[in-house]
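Given next, in C-alpha cells, is a single chain: the form predicted alone.
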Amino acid sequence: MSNAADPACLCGKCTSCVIFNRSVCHVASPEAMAQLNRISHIRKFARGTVIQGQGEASDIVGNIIEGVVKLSSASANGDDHIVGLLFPSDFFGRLFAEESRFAYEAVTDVTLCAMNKSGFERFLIDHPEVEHEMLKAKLDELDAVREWAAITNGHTTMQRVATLLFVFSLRSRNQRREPGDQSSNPVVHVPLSRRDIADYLGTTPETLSRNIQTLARAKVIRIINAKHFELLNASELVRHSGESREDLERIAAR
C-alpha cells in the first residue's frame, strides 16, 4: 500500500489496522503481508459515487476498511433493487469473472483497500491459507444471505423491520452520535434513504414509516431523525423481529 502510515490501511504493521482482525487477511503469513503490501492501496470514495457499475469490468476488489456499499441490480424494466450491503471488513468485488454482476455504490463515504482483481487472484494461488480463509467468509455470506431471504419471504414488514434494525445496532462501525445527543443507549445509524431500505425490505416507504411510528411510539425505539435512531429497549426489538437473539447475532456477524 501506499501510505504505511495511516493505521487504518493494510499495510506496515496490519496488526494496526482496523478490520486486520475481521478480514481475511488475518490469516497471512508475514510473506502474504509483504505480498499484500505491493499489490493493495487506498483508495476513498464520496457517498453516491459507482464505484463498479453492473456489467462493467470487473477490475478492483478488496476489503471496505470504512463506510457501507449497497449492491444493486437491474431489472428487465429498468428499475434497481437492492440485493445486499456491504459493510467494514467486508470483500469488495467479484472474483474469476470478466464482469460485475452488481452495481457497487457508495452509500456512505467508503474507503477501500484495493487490488487489482488479476493480481489478487494470483496471490490467491500463492498463499492457500488466505484462499480457504476467503472461502468459509464467502460460505458464510451465502449462509446469511439464505437466512436473510427465509427472513423477507415468511415475516410480516414489522418482523423485517425490526431485525433490520437489530442487526445495524450490532454493526459497531454503523453505530453513531448526533451532535448535542447525550443518551447513553446505542444509537442505530441506517444509512439507506427510506425508499432503499424499503426495496431491500420488499416494502413500501409508508409501510416502513408506520412500522418504524409503531415501534416509536411502543418505546421500542426513539426517532432522532430519518437515519438515526435511539435504541430504548433491545428484547422488544428482538420480540418484534419474530428471531431469537442468537440468530439475529449470527446475521450480523457475516
Contents of the next structure:
There are 2 protein chains.
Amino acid sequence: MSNAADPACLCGKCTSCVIFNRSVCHVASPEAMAQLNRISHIRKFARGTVIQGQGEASDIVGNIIEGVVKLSSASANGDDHIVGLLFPSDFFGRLFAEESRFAYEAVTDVTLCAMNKSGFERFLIDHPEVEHEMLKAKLDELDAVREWAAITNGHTTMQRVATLLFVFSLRSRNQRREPGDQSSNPVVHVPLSRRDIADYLGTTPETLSRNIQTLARAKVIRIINAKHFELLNASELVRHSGESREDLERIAAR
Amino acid sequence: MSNAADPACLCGKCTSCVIFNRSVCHVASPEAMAQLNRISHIRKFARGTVIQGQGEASDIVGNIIEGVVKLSSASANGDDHIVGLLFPSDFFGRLFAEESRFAYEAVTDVTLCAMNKSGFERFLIDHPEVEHEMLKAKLDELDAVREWAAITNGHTTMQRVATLLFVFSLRSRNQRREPGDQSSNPVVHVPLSRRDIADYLGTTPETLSRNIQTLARAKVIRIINAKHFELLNASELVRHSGESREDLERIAAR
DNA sequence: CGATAACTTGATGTGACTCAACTTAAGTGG
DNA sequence: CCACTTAAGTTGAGTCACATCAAGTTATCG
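Could you output the structure for the form predicted together with another copy of the chain, given that the previous block was the form predicted alone?
Time for the whole complex; same chain goes first.
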C-alpha cells in the first residue's frame, strides 16, 4: 500500500484528485498540499446515510468527490425542507460553528475527501490564500442560494420544475449517455427521488409528477425512467421556466 | 474640521463607530484600524434610492451604520423578489465579483460606512484576520438565508407573517417606544412598506393585509399604524408561526 | 416471486392570487 | 395651512393552482 501509484496512498492522493481544479485546493502551495494530504482521508457513505444530523456537533468537513448530498432542515411541526444540494467539488460541512443547523444526507452513494474540522480550521489560519478562496466560494454560494430562493418563492410549480430540469441538463451536459440510448438529444439525470425533488422545489410528489407528465405529453421531455429524461425541446423547457436562458446558465454554473 | 472630537474627522471616525463591536472591524489591529479609517467614508442615501442596480458594476462596499437596505432580484418576467434585508452592522456589497447579481435599495434613510471595493479587497489581503472574520460572518449569513428559504417555502402565509413579526419584535426589543405610547407591551417596528413585506414573504399586499388584520382581530397584535404594532400576545404569535421559540430566536440573532 | 416502497392518476376542497372598489395616509402647490 | 392629488393600504367577490386524501400502477429488493 506504499506504492506511489496507488490512489489510496496518502502521498499522491491529492495530485490525482478528480475535483482538484474546481475545489479550493487548487490555490494551495506545494507545502500546503502536502499538509492537506496529511490531514485528509477518503470516506464513503452509502445512499440514504445521514452524514450529519441537524443540531449535531459538527466534526468533519471536506470536499465532495462523487455523489450528491442534500442539506435539509426540519421545522418544529415535522415537515422538512431541502435547502441545498451539494455536488462534486462542493465543500461539505460547517466551519467555525459548534453544531450544524442542517442535516447532511447522502442522496446517492457519496465519496468524500474528509478532514477533521478543527484540523482544517488550524490549516486555514496558516494558509490565508486557501481561506481567501474559501471566502470567494462561499460568496458565490450565497448568491446562488439567494437566487434559488427567489425562484422557489415567486414562480409556479411548473416554472420550478422546468428550471430544475434545465439546470440539471446543463450540469450533466458532459456526462455519458445511458447505456443503449441511441438518441442524439441530451439526457438529463436527476439523481433524486420524487419526494426529494418535491421537497427541494417546495411542492408535493403528486403535483411534481403531474407537471413532469404534462411536460412529457407536450413533447418537451421524454421520460426514460424515474431519474432519466430525454430533453426533446430545450427552448420550450426554458420558456416553461419563466427565466431567461442566461439566468439559467448562471445558476447552473456555480 | 480638523478637530479630533468632530465625528466627520477621519482620525476618530472608527473609534466612535456605533456598530464597531458587531462589525468585522472589531478584530482589526490598531494598524489595520488606521488603514480602515483612511479608506472609509460616511455616505448617506435617502429612502428609495437604488444604491446599486442589479447587474451593475459593483464598486462600493462597506458596513451599514443606520437604516435598512433591501436586496432584490428581478426575473425575466418583471416581478422582483426581495432575497434579503440588511441591517446596521451588516456588510454591504459584493466582494470579488465584477457586478452585483442583486439590486441594493435603501428602504429607509441609510447611513453607510463606505469603501472602495478594490481598496477594501487589497486591505483584506494584508489583513487575513479581518478576512477570517468576514468568512465567519458570511457562513452565518449563508445559514440564515437557507433557514429563511426553508420558512418561506414550506409554510402558509400566516406562518410567514407571524414569523416575520416575531423576529422583528426580537430585533427591535431594545429600541425606544413610539412617542406617546403608554403601554408596557413591546412595540414592533417594521420599517418596510406592505409591498416590500409581501415581496419578502413571497405573497401579495392583499393577502398580507388580510393576515395582519386577522392577527389584530384575534388580539395577538394591535395595529398602531402601518409600520408599528403592539405585541399583545407573544406566545400566540409564536404558535401562529409554526416554529419553535428557540428557532425564531436563532433566526433573529444573526 | 412476493412484499414494500416509489410513483402516477383521480376526485375534491381550500388557501391565496387576481381584479376591482373603497378608505386612509402622505405629499404638493395655491 | 388647507384643498387637491396621488400613493398606500384595506376589504370584497370570484377563480384557480395546488395540497390533500385515496386508489391504482409500476419499480425495487430481499
